[in-house]
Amino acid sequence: MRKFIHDFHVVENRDLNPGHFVLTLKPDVELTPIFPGQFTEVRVDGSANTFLRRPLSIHDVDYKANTVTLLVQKKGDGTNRLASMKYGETVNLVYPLGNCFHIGSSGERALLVGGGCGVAPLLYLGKVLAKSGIHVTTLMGARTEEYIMEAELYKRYGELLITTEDGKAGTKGYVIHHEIWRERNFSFDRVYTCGPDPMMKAVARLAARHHVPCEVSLEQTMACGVGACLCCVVETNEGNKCTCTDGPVFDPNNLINWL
């Protein structure tokens, strides 16, 4: 798939909570097709300590409005600079990068599991799945109720289940503690997950226990996005692979020490 480098203008910069924000961006050209699970490398201008582009999951795509939305965690100088951007400012993106989630067939049931900022690529995935006639359930894990992000948007595309570590919203605990995993008739055809590696490994093992295919979206450091720097290499049954080009979406059966 061809990659593009375009300048985008900030349409909206909206805080979700103290640690996360949503950046909606619009280019001067028509968006190229983008698939769920792909990401972008964002150049951060105006940050003296940020030398490399930042890899960010594509949170949503609106072809009618010609916009891309990114859900970003504030982690350092680069993302804090992005958090300060104002309407009309310009940011440069390389996109679309990486592979994508596989979309099943109409009538299937999909479980989307996200922890923390790992929910970012699941909104666009849920939208595409729903439009394909697939029944979507999203299981979202957060530290506290304050960190449940964009719940109403996820509900547009299907059922939303929630866990919080303090138990003040939804089920108490992590996503793996939700009762849905203990249902005798676990009725999903596919599980998709993104978040911290320990969470995804646990989700992948639960999916395997139910004999359901699973796809995981790895959150690696991806400095270049095109497989040149080799800083995002992951061990697979077929040898070392670059997360940025062979992923970020993988079958956990092919990842060493995941199942």
The other form holds:
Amino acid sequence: MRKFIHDFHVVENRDLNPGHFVLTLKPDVELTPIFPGQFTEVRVDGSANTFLRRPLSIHDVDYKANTVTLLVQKKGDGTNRLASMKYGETVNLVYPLGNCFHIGSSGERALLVGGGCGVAPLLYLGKVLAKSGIHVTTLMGARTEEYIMEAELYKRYGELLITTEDGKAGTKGYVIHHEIWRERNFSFDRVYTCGPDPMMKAVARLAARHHVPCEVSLEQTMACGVGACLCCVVETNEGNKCTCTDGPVFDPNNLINWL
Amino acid sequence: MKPSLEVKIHNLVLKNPVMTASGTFGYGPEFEDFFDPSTLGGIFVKGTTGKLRQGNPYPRMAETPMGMLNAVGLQNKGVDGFINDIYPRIKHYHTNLIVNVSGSTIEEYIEVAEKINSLDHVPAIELNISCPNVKEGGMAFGTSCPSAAAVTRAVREVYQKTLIVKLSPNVTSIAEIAQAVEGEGADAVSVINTLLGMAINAETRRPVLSTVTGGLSGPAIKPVALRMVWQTANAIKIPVIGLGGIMTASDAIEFILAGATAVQVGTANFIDPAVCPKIIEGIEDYLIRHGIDNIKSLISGLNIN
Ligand SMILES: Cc1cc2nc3c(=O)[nH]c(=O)nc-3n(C[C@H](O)[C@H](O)[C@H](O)COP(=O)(O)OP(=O)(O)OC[C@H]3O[C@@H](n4cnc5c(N)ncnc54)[C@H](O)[C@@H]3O)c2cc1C
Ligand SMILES: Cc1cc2nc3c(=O)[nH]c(=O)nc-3n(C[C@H](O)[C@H](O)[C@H](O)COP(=O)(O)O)c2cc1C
Ligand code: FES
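Mind sharing the form predicted together with its partner chain? What's above is the form predicted alone.
Every component of the complex follows; first up is the chain already shown.
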């Protein structure tokens, strides 16, 4: 798939909660096809401490409006600078990068498990899965009710299940504590997950216990994003692989010390 | 009239002085979506060793103010992997393909150099005697005159094409090392490889890199690189290829003024994967703006008085 470097304009910058925001970006040219799970490397101008581009997942794509959406957590200077971007400002993207989630066949049942900001790639995944006739269930883990993000959007493409650490919304605990994982409730053909590594590892083990394929989306630190620097490696059965080109989506069976 | 950007490094004719630095441009195909690698003066491919190497454990990268530290540790498919899997995919490029040869022992450098010698479309090698990221050797060879001379001499005996030696900045006098390798028959030197550095995470009180220390690159090292290019160019007769923090055409011109015949662009490829054609264009614009018809007249053109 061909990669591009394009300037995008900020169409909308919307706060979801004190720690997260959603940026909607539009290029002057027509968007190239983007697949769920792919990411972009964003150049952050106007932030003295941000030298490298920042890898961010594609949260949503709207070909009609010609926009891509990023869901971003405010971490350090780079993401905080992005948080301050105003309507009309320009941001430079290299995209689309990486491989993508596998889209099964119509009639399949898919469980999408996201923790914290890891839900970012799952919205577009749910959209594409639903369009392909796949039954989508999204399981979202949030710290508190305030950090449940864009629930109504996920509901468009299927069922939405929630866990919070204090139990004020949804099931109390982490995503792995949800009753959906119990033998009698579990009826999925495939599991997709993105979030902190410990969460993804636990999810991958649960999927393995239910004997269904699982895909995890990794977030190794990156410099180039195009397979040139070899900084973003992860250990696999076939030696080191680049998260930016061989991933970010991996089968946990192929990752060392994952299952 | 269009100014001439052509320069020569020993037997190599470069259509322009802009090449890509080893380890920062993959092998070329990684950037084909952004521009045609054949427009470059040359491509220095990733460090190549005798056997396949997995490199160092993750994490291998730490961002720093205007730069980055890396501890990749020469992950590569080995010289046979390069010849069988990679070379066939890049040999059609109309540019100078230069293999960065690395090793832990003199025998390994010789083995890789001999095998690369047989490749028609590789007119030169760059001896990496300056990699800070491998335990046994690499930089050890580059940090003393006798060992830098020994590895250059050994490879010179088996390698007939253009031999470039890439020098380490982690030395007291880079000019002396340059003289030592020139004395053993090197045809050019590349100045500089990364500077040894370190990053610490105060919160976790742990080093950021798995190897604790790593190689610093990017604009942060440009002033050091410029100084070293200038000192080296003043000390030897063979051409100097300048690199370290070049992001723009004006950076490249500065290196040429300091004495570089050509330049390499490294970390900048990560920030803008299409930066090289911009630098080439920018150099041409500079020459036109200054009424210079041949870039060669700019080399060592620093006006000190
Ligand atoms: C393929 C991929 C997809 C990603 N998708 C998203 C996304 O959709 N939304 C989102 O908010 N974040 C995402 N991230 C993480 C995001 O890239 C980092 O949070 C961001 O680079 C931090 O930049 P900063 O300048 O704000 O913080 P910095 O000051 O650079 O760092 C703040 C903290 O974040 C950590 N950090 C820095 N870079 C990364 C990184 N690449 N991965 C993980 N932690 C990092 C640092 O170690 C530090 O502790 C993704 C990362 C990858 C590799
Ligand atoms: C990720 C990375 C990998 C590198 N790998 C090599 C290598 O294999 N061999 C080598 O001689 N230099 C290697 N280098 C050093 C560069 O070629 C160059 O000397 C250095 O980065 C300084 O130039 P720059 O500031 O323009 O990047 C590497 C640098 C980086 C950032
Ligand atoms: S980030 Fe450079 S190879 Fe993956």
